[in-house]
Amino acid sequence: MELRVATDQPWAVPADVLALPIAGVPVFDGPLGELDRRSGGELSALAAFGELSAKRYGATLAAAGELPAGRILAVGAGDADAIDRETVVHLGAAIVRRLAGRPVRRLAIWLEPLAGRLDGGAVAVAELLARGVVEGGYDPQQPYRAERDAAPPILDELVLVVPGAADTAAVSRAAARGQVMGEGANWARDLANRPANEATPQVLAEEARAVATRHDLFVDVIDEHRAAELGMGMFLAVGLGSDNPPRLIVIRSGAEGERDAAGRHLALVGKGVCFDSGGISLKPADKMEEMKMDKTGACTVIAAAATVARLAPGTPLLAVAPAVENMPGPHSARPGDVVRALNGRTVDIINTDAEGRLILGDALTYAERLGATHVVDVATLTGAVARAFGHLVSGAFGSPQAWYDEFAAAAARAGERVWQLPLEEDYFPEMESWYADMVNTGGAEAGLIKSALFLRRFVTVPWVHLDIAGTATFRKATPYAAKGATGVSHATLVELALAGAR
């Protein structure tokens, strides 16, 4: 897709359709009033008769009357005063999402109702705006049908209508930015959409191969022989019941422990459970289709580590992915089998389901013996998340303060939404084993927190954990995004690695 900013008034540019966002309460005066006069009424007409208003997300076609235009697509921006960057780029998506099915090959979308709405202005929307294009353009049934009903266009152009725009080249470059932000999200959604007999472990990292091929990052992927011989109990023990053996992906850009301008050496962490049955705490069979996602964290940050590096190669960085299946078999873990950890604690395993934080562990181990100064983990581990906060909002934990700061602001760059939970120490000791160390969960209560708590006992400097249970998945499509995986924290991960881009 081809972008090109446009300094023309939106009635001035030629496009299969224009896309104006309506913010607010439609008024029919300024430039919105002579997109009215031009479309001979349409649009004034589609207002009072209640088709056309500011509700969020909410879309109308019209005829384009004398605009140079096929058609008009009016789309909700909802209160003006509540325009935010998540609804900006929800805004994008949404636009190319209701052309589904249409013969679009340029579309143009007026900035103007957004850019004096959002800290940035035009450069920002721009980048926004084109990130969400991309993303809504996602299609999951790409790969397996041939034909598909009323698919997002394949967009030749996009031109975004900036009149009078002093530096068209500021908000082209915003706009390039986020193209590729919104490619590496699709493409962490494609992964993680895949079906386990297509991803496997092995599968998993060979798509980490073929990324930091591309993209000239070193790659190195440890077998569970020599897991084994690194002392990854935990890593190990999570897949010994499947015929695909685990896989611990790592990823690097830059030397050997080398910091970034922000002074540190950050490691992304993702966990990759390729299919989670469950193990010998075996899940229900309703809904197990979607234990297919449980790797999501994992084709998260194997992507973040691409786009960073199209966008600031030779940034520092860290992606590590351990990548398991947990199945029933003759070799799996037990409930209260006890095993080792890489960093020497010992962990009896009361519940082979609790799986994605012994993988986590061994995995944020490992990160540090990398030379990570500063860490963040991303994993769909708890059901607890999503109860809590639903299918929106993504629950984190930190510590430092300052260092959870930092990722919240980068959250906020982003876009998306996290909500911070507390690490209280207090529920831990319902964690303690007779046998080992500590057991892997500790009952319902407090669940997502006792979770954070198991993780923290494995890493020593500033760290991040970020829940995506609730969010990593749409079970039915919104205007803005289909069904399945919905590429969360991508985003966040890439604006928190190129807060140290030199």
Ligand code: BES
Given for the second form:
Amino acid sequence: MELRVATDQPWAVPADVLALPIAGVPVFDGPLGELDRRSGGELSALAAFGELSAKRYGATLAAAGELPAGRILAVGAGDADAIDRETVVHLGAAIVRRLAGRPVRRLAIWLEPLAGRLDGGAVAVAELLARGVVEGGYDPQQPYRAERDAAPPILDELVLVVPGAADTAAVSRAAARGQVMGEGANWARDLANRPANEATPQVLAEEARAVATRHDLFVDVIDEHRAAELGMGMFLAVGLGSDNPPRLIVIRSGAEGERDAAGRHLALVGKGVCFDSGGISLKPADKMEEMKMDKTGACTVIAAAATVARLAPGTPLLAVAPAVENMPGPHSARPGDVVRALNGRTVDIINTDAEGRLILGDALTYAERLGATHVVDVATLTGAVARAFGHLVSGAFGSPQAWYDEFAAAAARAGERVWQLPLEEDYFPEMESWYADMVNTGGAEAGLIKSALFLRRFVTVPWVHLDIAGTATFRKATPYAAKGATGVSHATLVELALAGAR
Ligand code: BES
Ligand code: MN
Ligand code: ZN
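How about the form predicted together with this ligand, since we already have the form predicted alone?
Entire complex below, previous chain first.
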């Protein structure tokens, strides 16, 4: 998809479709009035008919009259005061999804109604819209079926219409950045959507190697033998029940331990459970098929490392992705088994379905051994976060607060919603074990907080834990996203890493 910035008025821009964001109740004066006139009064007539409104992500196709565009797509941006960065990403996605199955090659979007709503104006809007258009173009549909429904159009050209823009170079640079961000998220979605019979730990490792080769990054894949020599008892315990052996994937840009411009050696750690049956603490059959997406954190950190390498090559960054399959079998860890973690702590595995924290704990320790000074882990860790926040908001923990705040600022730049939860240490005594230093789950009460308290035992540097169990996949399509993997947190991680770019 080529990007172009047009400084003409929207009524002078040729395209297959010209998209007009509608913020608040449409008033047909100024440029919108001119567009209405040139469309032969089509827009105001549709508005009077109740067909055209600002309803968020609602989109109406209209005839273009004498405009050089083939058609107009009026797309609701909601209440003008409520427009934020996330809205703009989703608008871009909703526009392209609304055009599914239509012969559109050149799409123009008028930025003006949005530009005044964001800090950064047209430059910020261009980036987020371009990202949204790329993300909205992602539609895996039914990958294993011959017939497909109409897919979003594959665009030859996206025209960003910014009348009278002074700095078109800045606008196109921003749009190009957004496009790369969107492509990275889509790559993570592709990997996350693959079923467990195709995406084993070894396959994730091979994908990571391919990414590393493509972007000239260091890669190391630790197999079960090396993991045993190193003493990764928690990581290994989870993979015992499967014939597909575990792999701990490490990707790095820059030298070992190298500090970025912000003085950090940032590590992104992602949960890579290729299938989570629960193990001996077997899950119920209902919805168990969804547990093929339990590797999304791993897919996301690998994709984020690739995106950072594309946008700011050489930026020091570490990605660590422990990949396993959690299965019942003759070699599985049993409830009550006691293992020794890489950091020396002993853990009484009372529930083999609380496996994410086991593999992440050793991966966090290993990231620190590799020189990480700041860590973010991303995981589909608990059903509790999905019950509490649903599919739109991720739950997050962090310490110290200053590091959490930097993470939250990156999420805000990325237009992603996170909500901080407390690391309430007074709950930790409920996770003490008579046999070992701790158990791996401490009862249902405050289970979400306890999951983070467990992870905290394996980090000594500034750390954030992001639980994406609710947000990683959509059970049904929305106006702005296909069903399945959402790519959530990819943009946040990239923004956080790029804060250290030179
Ligand atoms: N992978 C699951 C969490 C999950 C649930 C992800 C729903 C996506 C959707 C995780 O490994 C798990 O099984 N968590 C348990 C923890 C419990 C045993 C302490 C849970 O949340 O029930
Ligand atoms: Mn589990
Ligand atoms: Zn899991």
